Amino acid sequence: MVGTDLRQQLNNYIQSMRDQGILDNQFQSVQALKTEENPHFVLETVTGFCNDADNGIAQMTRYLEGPVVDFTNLTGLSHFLRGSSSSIGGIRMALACRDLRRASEANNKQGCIEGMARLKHEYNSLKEGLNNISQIERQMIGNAQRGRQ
């Protein structure tokens, strides 16, 4: 009972996501390469994407503040983080990305300070709901593990 409650719980918060539009349909593609052989597959993507997301926003904000925006690296990592993004299904975050990226191409300062608030706050959504959702998977492998004790 206890382990369709979670599930129940996990799927409604999903939704909620998708409802806002921080999420897409894409999230149900990394559910379901979870198995029973590796149940801490959803976790594990979640880590490594959050990983990556904060590192690339960190270099990001750098290439920025600089004395002399570096344009050519802070597009490449707008793309990688687009794509990154699209791939866990965090659309905001992906659509905040691609137009940091055109503001970047142009070489128009501005646009990318702007880009970068608005991935910023995009990301903090996403990076907020994820961790919820891995709260959430936790407490479902801690009972499933439990359950074959």
The other form holds:
Amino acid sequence: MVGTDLRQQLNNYIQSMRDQGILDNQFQSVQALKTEENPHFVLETVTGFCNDADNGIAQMTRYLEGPVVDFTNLTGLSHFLRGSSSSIGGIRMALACRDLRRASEANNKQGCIEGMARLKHEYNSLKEGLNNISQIERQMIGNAQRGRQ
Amino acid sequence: MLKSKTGMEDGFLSSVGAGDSTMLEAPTKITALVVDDDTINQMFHHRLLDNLGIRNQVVRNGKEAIDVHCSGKNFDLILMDMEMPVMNGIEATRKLRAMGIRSMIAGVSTNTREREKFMEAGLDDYQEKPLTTSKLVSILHKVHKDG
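Return one more block: the form predicted together with the partner chain, after the form predicted on its own shown previously.
The complete assembly is shown below, putting the previous chain first.
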């Protein structure tokens, strides 16, 4: 059945992200909050996270590339993104945020430049995976809605 | 299928592997306030509480938590983030206790370095982010026992 195939495809894809260390168990907690009354919860969470991360990383880049590095705000934003990436299960991105925060707290510009590059790399991997998950989720929701009609 | 004390079947508790000993007071009697500046954590904690049948409100920082109490509202449980703009969780917890608020306040943070300072501000419990269902259930059991 199509529904079972999609669910299996989703599970396999999430498992592959976990095998690569991109996602941890926390993503299951996000999935567990999806209900029949709120089938879009995973999609909404992923969309919200990516919007926040896109804006946050753009802002952090400006703080780092300014004439004077704004370590205070860089520290704050790296902590902020660490929290949200942890909550969605993006463990590697959360660790990158942690390391960037440490470099920023130490006013270590070179460390921040390296940390920022790593954060962007981890976020790109995570975002790509989450977008693929979202695509499957949309198909599943669409199928479920058509099944009810 | 687990049942709450009201006898309502709770598929959610079963689906997330809560043990047979997980028995909550009638869920609709517990109210909660989520205090967090991060929109993902707000969504997540709000939904976590919603799915457990706990009426809850979300505010963005410690000052808004103070303001909502000053407006006359009270909650059984407050989930308090530590690092927030305007007013952080440590300061907000101190102020709430100074106001005489005796709700259960559980600190939820990724910052373990200031945990002790956070506890000393007046927390009843502390959990590291990310908050999971099992962590939340352990907090709720304390609300049940102290209620």
